[in-house]
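There is one chain below, alone, in structure tokens, taken in the form predicted on its own.
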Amino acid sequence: MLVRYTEWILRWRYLVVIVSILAVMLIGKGAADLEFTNDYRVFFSKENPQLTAFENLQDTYTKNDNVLFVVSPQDGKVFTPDTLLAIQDITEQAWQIPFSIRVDSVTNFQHTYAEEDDLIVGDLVEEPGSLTLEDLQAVKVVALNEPMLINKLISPDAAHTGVNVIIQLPGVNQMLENPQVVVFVRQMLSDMKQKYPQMDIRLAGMVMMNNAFPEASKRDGVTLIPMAFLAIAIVLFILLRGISSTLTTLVLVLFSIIVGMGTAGWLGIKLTPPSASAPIIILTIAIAGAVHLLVTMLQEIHKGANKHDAIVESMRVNFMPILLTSLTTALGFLSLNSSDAPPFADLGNISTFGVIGAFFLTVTFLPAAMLILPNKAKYRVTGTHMMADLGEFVVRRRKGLLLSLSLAVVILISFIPKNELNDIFVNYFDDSVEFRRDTDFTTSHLTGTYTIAYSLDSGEENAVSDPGFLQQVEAFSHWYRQQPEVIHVSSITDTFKRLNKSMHGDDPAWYRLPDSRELAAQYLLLYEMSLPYGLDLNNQIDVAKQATRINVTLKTISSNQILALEERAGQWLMKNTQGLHTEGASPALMFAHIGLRNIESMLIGTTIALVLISLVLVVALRSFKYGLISLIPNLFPAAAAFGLWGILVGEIGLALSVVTAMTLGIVVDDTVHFISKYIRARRENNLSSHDAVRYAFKNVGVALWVTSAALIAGFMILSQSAFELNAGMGLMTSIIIAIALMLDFFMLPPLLMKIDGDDNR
């Protein structure tokens, strides 16, 4: 059937071409409609507590988006009139930013005094150019002493500043949302820096990281995409000497990406960091039936077939393992669909549309082209020599392969445990993103990217002024005050206590919080009616004044270290508080959760996918025997890879927790088309497990290798990428690759010889 098939398909040659590139086209149209996210949130899905729990805090109060400039004058004095002056216009600018609902810095703080019985609110710096040197030096007293201020905008060395800028955007279409702010602050921050040439200033906040996710993507699109084509053009031409089987088959591997990008523009989904890297994976992934087909076909015209009898051979031997290793590598792909994080899942259905469309153009396309082009194969395909010898070898060493590489192996999985899971979600871009460079000096010389917020109830409306509630409230901070990882601790205790010290004729022996709720009820009022437009105190008081935030912010921690501290928090708050025990949420909660979730998710992927492609190949291969063999070359490679991970690293996080699913069904491949030789030989010419073995190194040795070599140059160049999700999956996807191909070549080969009784005959 499949020679009648081939013959119908070389006989309608140039139809199939013209029908194929038709397809390819309608359905590429659907990439037109391809979008980028720019939204953090969407590596969380729906069902994500974290994420629900973050969004219940942002509902109950002002939303923390925000863009902050970072200011570092280059004499290093934050306190004097030409910096101040800088600072205030900053401030007054930052309000024209889109969608704007806050500004804070040194000179807009509404500072508090008394003056007689009066209570004063005003911002701490109104006039910079008429300030003394004796009212700056008390401005800076003021700034450096106030927990409001102190590590969150101003640093205790006086050097750097901040003006922090809340941005709620409307989210209706964030995709232009987002943009605007940033285009905007982006200009913002170009006129300031030729207004005021003496400063340093810096964009950081979760805007600008928004911002970063598509910026990385596309950056990685424009460098990553044409080298993965001239790597993958490079290593074909090399291998199989002939330029239409080269570009026949890089045709092949474009029309591939349309048709996964295609779909996914006709399905709606949109493009992440880890799905925008699809068409990468899809370049690499799609040449590998090609190669089979082209390297068997090749190798028949050198036996003096003619082509047309040559693609006909080659497509009756080739056919079903192809077909099995598309559908093997598709159920390893679609296993990501389990995945915690929705990114990756449509990483693996992008990734599936373009495997199916490699499949169907492998079987229609390739045959109907390579017989019009011209191929006159004057040359062997490289490496057909050194695999005979390499087959002999194999047969020669057997026993000593089969127990060195076990014993490797073993010793590789022994230092699996040495992996401990950790991210750190700011170093998901490298030192090349802008954003990644402003993140870890603002870090270093401000204040933290990273927080954990808390919404601690009084149970009670109007309860938020309850000193037995705000004592509460009080010790709570004063613990993560204490907390080694902790920088800043925002809490309303700090305010009610300044109010009373104000009320008190500024003695600071009051500076404490008042022992009357009617009192500090009172003080509440009085300085929320003082406040100017933006800035209320809906940033930690809910409306109905039941409940307050509690705004931690950190070092830069691993993921580990914030789930521990959270854990620590969390006993606190059960031990020394009446009710109060409530859960942290914020997007560093949210990411530090994220890869051990997904892990754990990906383990039901993960078993899914095996089981499924398990049956496939015992199916296929109408082997219970053979089907079994064929899964330990490919369960082994992962986890030799995580053991030398373990070794060389030592830290796993979200990329890699869907590595071992994703790379399942394409290491098979090499295995397939192994047995799938072994088995011919075996069964067709009666050979034996040596001989078989010779065959199958000989007629399926090369396309193995070249397809081996063709899946790790192209993961290599996704190990390139700025976005660290995509580099840590492309480097670990390299290494399993190169294992799998070492243990298919050295490993299986004895141990089918070794099953079928090492008979010669």
Contents of the next structure:
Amino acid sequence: MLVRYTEWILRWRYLVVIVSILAVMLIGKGAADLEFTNDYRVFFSKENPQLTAFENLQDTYTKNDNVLFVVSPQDGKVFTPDTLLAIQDITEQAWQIPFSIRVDSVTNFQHTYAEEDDLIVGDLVEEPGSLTLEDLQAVKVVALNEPMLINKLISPDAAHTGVNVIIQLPGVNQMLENPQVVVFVRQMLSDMKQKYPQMDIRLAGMVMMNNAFPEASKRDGVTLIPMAFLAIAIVLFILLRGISSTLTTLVLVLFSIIVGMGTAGWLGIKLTPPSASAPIIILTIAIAGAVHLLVTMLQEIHKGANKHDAIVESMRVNFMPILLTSLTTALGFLSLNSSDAPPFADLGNISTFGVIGAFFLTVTFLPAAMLILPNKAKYRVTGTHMMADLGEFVVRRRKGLLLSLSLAVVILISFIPKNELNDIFVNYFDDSVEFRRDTDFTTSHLTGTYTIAYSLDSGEENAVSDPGFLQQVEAFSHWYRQQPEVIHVSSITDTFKRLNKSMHGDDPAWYRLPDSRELAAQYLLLYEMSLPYGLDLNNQIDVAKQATRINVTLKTISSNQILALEERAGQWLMKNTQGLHTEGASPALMFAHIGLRNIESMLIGTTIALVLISLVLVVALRSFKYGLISLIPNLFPAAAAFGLWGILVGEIGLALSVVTAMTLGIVVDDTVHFISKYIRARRENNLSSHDAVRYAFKNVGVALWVTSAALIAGFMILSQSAFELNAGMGLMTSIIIAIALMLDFFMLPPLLMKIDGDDNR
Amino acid sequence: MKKIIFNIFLAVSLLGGSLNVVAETAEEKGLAIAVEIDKRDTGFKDSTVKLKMVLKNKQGRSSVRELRTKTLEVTGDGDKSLSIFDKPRDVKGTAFLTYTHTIRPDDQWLYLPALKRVKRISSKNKSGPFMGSEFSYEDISSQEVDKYTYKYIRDEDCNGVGCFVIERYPTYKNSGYTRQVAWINKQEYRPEKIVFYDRKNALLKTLEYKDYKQYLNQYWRADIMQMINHQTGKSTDLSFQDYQFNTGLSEKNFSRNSLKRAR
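In place of the form predicted on its own, the structure of the form predicted in complex with its partner chain is requested.
Whole complex next, starting from this chain.
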């Protein structure tokens, strides 16, 4: 049947090529609709409990998305007329940023003080130009002693200051909204730099992070994809030694990518850095089928067959393994749908489309095109002899190899527990990304990017002014301030204390919480009425005046540390307050949980993929025994690689939680090809297990070696990504594939020989 | 004062002279409308009203505030008003006295019963939220003609009646708005709707006036004012009850000393 099918393809070769091109173009049209997402929230499923908690908190108070201007005067002094004038200017201009709802800086900080019976509420810095040295010193003292400002908007050495802009994206079209803010802010930055050359200004905040996602993706697209193409082209050319076969394969790969991305476009999938790495993955995976087909074809021609017959024979022996490997690869990728992080589900689906596209093109377009194109190369596949020697070596040393490799694998696996979960989202971007550099600078000089927010609920309307409640809030803030991981805590209690002081003639003795609920409520009323546009208390107190938000700013710490801190805080609330216990919410907490959540969700997906892939193998190899044996070289590589990772790196996160499932479908291919050749030799040629191993090495060794080399090269290129998730995923996948190849060559054959014995059948 | 007289002069001459074919600019027509609004609302002497505010956040949680307000009409300057808070309970008895001014900042005093002291609020800021609501102080304080400059935009139907659509631009430097677009009922010269644009000229809030009633055969007051903040999804409903006019209040009732006695 396969022969008749191939004959049919070859007869209608021109039609097949034209129809293939048209079909690819049609599907590829969808790629025009592809967009890069720019919202860190896409890493979380709608049901993610940490995301839900965070959204609730933001709906109760105000949004947390922000742009932070970090201003560093070159003379190291913030409190000079020139710098303050610039800060005031930036503050003023910042109200013009699209979707800005609030701007905070040292100049517009609402300072309160008493003057006889007047309560004066106003900007801390009104007219910087007219400030005397004494005034400047006074302003500095206020700022450095104000809990709201210190370590948040002013550094303790008064050398760096921030202008924080709260952005409320309407969320109607985030694709347009976030860039709109970034374009405006960057223009503002360049204007300000020109206007104030004596200052360094940097940009941080969640809006800038959102923007770093598409920027990292695009950078990868421009640098890594061409690099991967080049690497694959070189590998192919060295192996196939023919321009037309190399070119045809490259075209096939390109078409597969177009199919994958085009389908994604039609389905409305938004690109994220993980899913935007799909082209590189498709690129390296799509060549496998073509390589197997071409290698057999070239070997047949070398044996003396004409091209037509060589193609027919190659299709006959390779069609099923290619179908099988495409199926298992697709199953591996499809299992990513169980991931709790949608970008990885997208990556899996786009890759699946690419793999399916590659399969169809490999069995239609490729044979047709090969017959059309001239092929003048010396029909000789590189490395065939070497493979025969390698097979000989494996047969001879089978016992030693089996023992030593089993031992090595077991040792490596014992190191798996050395891995620690860690997802520091700032570190998702490497140093080549401006956002990362600026954020690192901000963290070491001004304030942190990591936060945890709590909504402490008094349980009764208006009870936010209740002294008992306020004391508990105060104690909680105080506890948090003492934790070593903490940079800053903002709490409404500081405002109450300041007001109490100002209402008692600025007497420092009154810097304490008001002792009656009425007094506190009336202070609040008075204070609220004195606040200017945008600087209200809505970000700290809910509408019912029942709950208040505590915002904790942290150093950049590991996931485990942040989870431990949050746990400690929860226990403190449980022990020291009545009914105020609540969980914290923030992007940092969301990312701290995502690794574990994702591993849990991926366990199910990986198990299903494993069972399905095993079933496919058992059915396809028509042998329960071989199906089971094949599991060993399929499962061990990932386990051994995680052990190796534990020794070398020791940190795993979101990206690595999907690697096992993804690579399962890929590494199984080599096993399938090897075992199917082995079985063919046993069943068709009645060879002994030793000779069957020699046969398999000779016939499929080169293709395995080359496809693995191409995969390793491709994923190594991905490991150069500016986006840490992709880089980690690339590196880990490379390691797994390398180990898999080693096990397929040196452990699987000895195992087969051991189980089958060395007798002739 | 001079400016007001000039404005009234201008308005009168514009209205009276509408038969003249003198081309009226959009600015002149806008101002004329504002002056007419002001004119029709002149002469009520004083008023008292009970006020209920319902604040809602994005999730639909709500909270209620209640107060009473007395207003004394002042000719030649902004009105004086005294608000006494009844709810929430912990601010009960807090009283807020305002002397509105047309050009210079308003004078404001607050009596805090818990502290038993009158405090003058010295702040140039009138743009913050009033009692945490979506109304800022500048939205609910006495609307004097000179607080804005004006521009007539077009005629348009609103709620089935003819309206002028005018834009007004705050003259007050620290205002939270670049402009407001107001729909003015052509027959009664009362606002039906106002749309507020923030400092970057982006849509911020919409205020709708509902259930107008006429008092003393002249003065229109809406029973309900609904403010929606489009940026945060929060809203505030103001409802008024028991409007009384010409109740015989005098300057005496609006002095600093009266604050402590206010109940």
